[in-house]
Partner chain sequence: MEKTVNQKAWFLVLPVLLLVAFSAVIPLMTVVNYSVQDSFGNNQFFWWGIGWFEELLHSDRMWSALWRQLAFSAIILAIEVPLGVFVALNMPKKGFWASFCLVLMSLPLLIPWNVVGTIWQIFGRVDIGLLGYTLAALGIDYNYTQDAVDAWITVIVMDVWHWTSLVALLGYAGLQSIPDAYYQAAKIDQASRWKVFRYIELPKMMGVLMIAILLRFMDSFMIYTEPFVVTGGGPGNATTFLSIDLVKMALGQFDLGPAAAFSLMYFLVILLISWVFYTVMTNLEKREG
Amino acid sequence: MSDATVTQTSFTAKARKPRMRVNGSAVVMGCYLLFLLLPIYWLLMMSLKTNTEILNTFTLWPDNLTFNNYLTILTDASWYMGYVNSLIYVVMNTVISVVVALPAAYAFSRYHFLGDKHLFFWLLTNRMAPPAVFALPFFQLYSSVGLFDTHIAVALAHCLFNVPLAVWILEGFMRGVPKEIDETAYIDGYSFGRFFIKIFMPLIASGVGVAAFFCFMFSWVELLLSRTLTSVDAKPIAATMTRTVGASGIDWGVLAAAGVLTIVPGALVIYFVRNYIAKGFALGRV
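Single chain coordinates (the form predicted on its own):
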């Protein structure tokens, strides 16, 4: 065999190796996605089955397709009001957390004062503490001032954890904006409020989107405080789902349908802020 033939064969073998690695990566990624989506698929299938089929047979697709589980949730006020209550206090918390965190993050990113590092660290320690530590103090405080079983009570309680997180995220974005922009705006005659809204906010829009996303998600999935601080009027969907347990057992179909509907708000939020999230992971402190 000539040297030219050997060289051509070696070159061809080397050229094929990257293609094999790409195929291997695709297989690994496909298995990973299958592993992530399998529980969601199974939850969706359970929501379309009757309790008899769920408990007695193993099927990948419902034998008797039914939407009665969703109909139960959408027609029973005690069910769908759980979603309404959850959305109310989650949106309230997200707005309050971002509005409070914006000036705080700006102060940490632009000014240096005595104890600023210690204060910044102390804010993060609130995020590290488990909600169970604050459940009893919040319950006693809100019961004393008449805020128990209200949406604002849960929203303010979640601010204890979400405001430090939003400050930490936004401070990283604001630190990346040069201070010369602030000084130039003041020279041009901009007031602080006008500069902050018209110039500074568009520069950190991706950071605001990321902070709002995390505040929304943490407040949406939190259960202990929202269940402890509510009873009837502001009862969230996570607490309402315990109604499926009764003397006759667990209503698995309705519980699965409630789980599917619980995923929908988070999925919609991710869809609308997906571009901001991508920029946030690339540029910000996330």
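Think of the rigid core as the biggest set of C-alphas that the two forms share within 1.5 Å after superposition. Predicted model only: the values in this text are computed from it and were never measured. Residue numbers count along the first chain shown, from 1. Compared with the form predicted in complex with its partner chain:
After superposition on the rigid core, displacement of the C-alpha of residue 55 between these two forms amounts to 2 Å or more.
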The other form holds:
Amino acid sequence: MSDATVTQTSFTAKARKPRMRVNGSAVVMGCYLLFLLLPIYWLLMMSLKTNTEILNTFTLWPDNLTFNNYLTILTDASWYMGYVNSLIYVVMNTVISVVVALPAAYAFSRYHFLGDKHLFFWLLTNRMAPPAVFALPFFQLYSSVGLFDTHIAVALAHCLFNVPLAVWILEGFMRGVPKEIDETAYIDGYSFGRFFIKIFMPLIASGVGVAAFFCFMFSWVELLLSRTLTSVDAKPIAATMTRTVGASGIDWGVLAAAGVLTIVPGALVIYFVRNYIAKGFALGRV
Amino acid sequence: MEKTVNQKAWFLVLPVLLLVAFSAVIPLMTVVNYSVQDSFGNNQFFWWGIGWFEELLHSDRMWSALWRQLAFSAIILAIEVPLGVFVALNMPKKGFWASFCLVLMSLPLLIPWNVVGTIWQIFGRVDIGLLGYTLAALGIDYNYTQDAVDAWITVIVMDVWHWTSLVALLGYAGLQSIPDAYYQAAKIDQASRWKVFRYIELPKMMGVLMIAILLRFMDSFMIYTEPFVVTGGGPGNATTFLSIDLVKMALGQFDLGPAAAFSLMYFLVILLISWVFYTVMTNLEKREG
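Could you give the coordinates for the form predicted in complex with its partner chain, as opposed to the form predicted on its own above?
Now the full complex is given, and it begins with the chain already shown.
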């Protein structure tokens, strides 16, 4: 009898309390998201205005909607080549990072070997190393081997922080796969290579996706190293943008449009990785 | 998971080792090399011992950049961590709105850093930016290119805008791992909202929060692009943080020796914090596993 009363009261309490909290939470989340989106909204609106409208009148919404700013970027080689260059070195870097990180992450997740802990820690220090420290030595190193202003130079330079990142993230995913699977496969006569590609890779497919996404992203957002290592042929979009800033008569509309276009790659895939964002940023440790 | 000892695993790690050695060890050795030499120009170098390091320890420029850096990191941590936890507690637990919030909150994290700078540079301008214009219309004297305090506020608000979501997402991931039974037990005990937070949610979030704090500290400690684009380190030297100063010294003035000594000290600090980070991580995993 008394049990029934307890359930009864707890049930009504449950029904009442969440609704109160959801309302308060909704307000908090609404304010926070507004704070996040307002600057992005402003950038987007500016990219759709003409320069005269930007400079002379203050409007929350473009009076004469124009796509000329985007047209300028997509037709002017000095602008769109920036995107092409960025994409080339980012993709190169992502492929290199994930390919070398896969076997290493497997080794760290499955075996003990001499100096494994120190090695793992050393990788972390590279993820944490300030790019500013490496800017000058990279410049000299890549100049001396004749790689200055090439895509591969930037791709290799970004390996500094992306390879450790990929190793840590992949290790985080691989430790979740039971070891019995490896052992069974070896008993069944699989060689290491076949086991890895046929059985293991499908099991950690989401991990590979997340690692690739984060390599792509961190290489895409980096400016200092990519700017230092390039001048003309491999100049990334980020450098193209900063060089326009400060020159007399900035074309604000085009600058805003270029900014919007750099957000697009991240915005396209964000939905698919939404549940892994925290895990990726925390180096696979959540 | 029980790991077996296998020294052959070294072969699997070898590619990473070679690649990272090429992109980290060789450049770092160049830095060490420069830090103990001076030059007359024309690529003629001579031994200078620890001279640059001594000079560095007495240089006002380095110390003021370091204090600015520490102040910046402390301020953004003090704002982002409580705010991030607060947001995480208010996020919808599941369903459409949870995905909706996750996607929108992740958006600033994926914007290229120089574009983050550009966004705020435009947003804060008095003539064409929403924020600057509104403040000016309200009669507040705000100009981030002239006034040091305004520049600081702009850079800090920008960082809060950019990275609070990271703390919130990590906190949210920690909250998701709390079994419902805990909340039910709290309800039976008629625990207050504060007590639920203090004794259930906070301890469960502590691990991920430590990671978030350390990551934010590290990344804010080497911040370069965003303040560089917004303020260029100015007005004067008001927002010249360590990385900005170092790049100015190394690539702008080409002062190889002092810049190299500076780099090494910077790197040692980072190494120390990395070690704390690693220790926290491994302890955390031991406790859970």
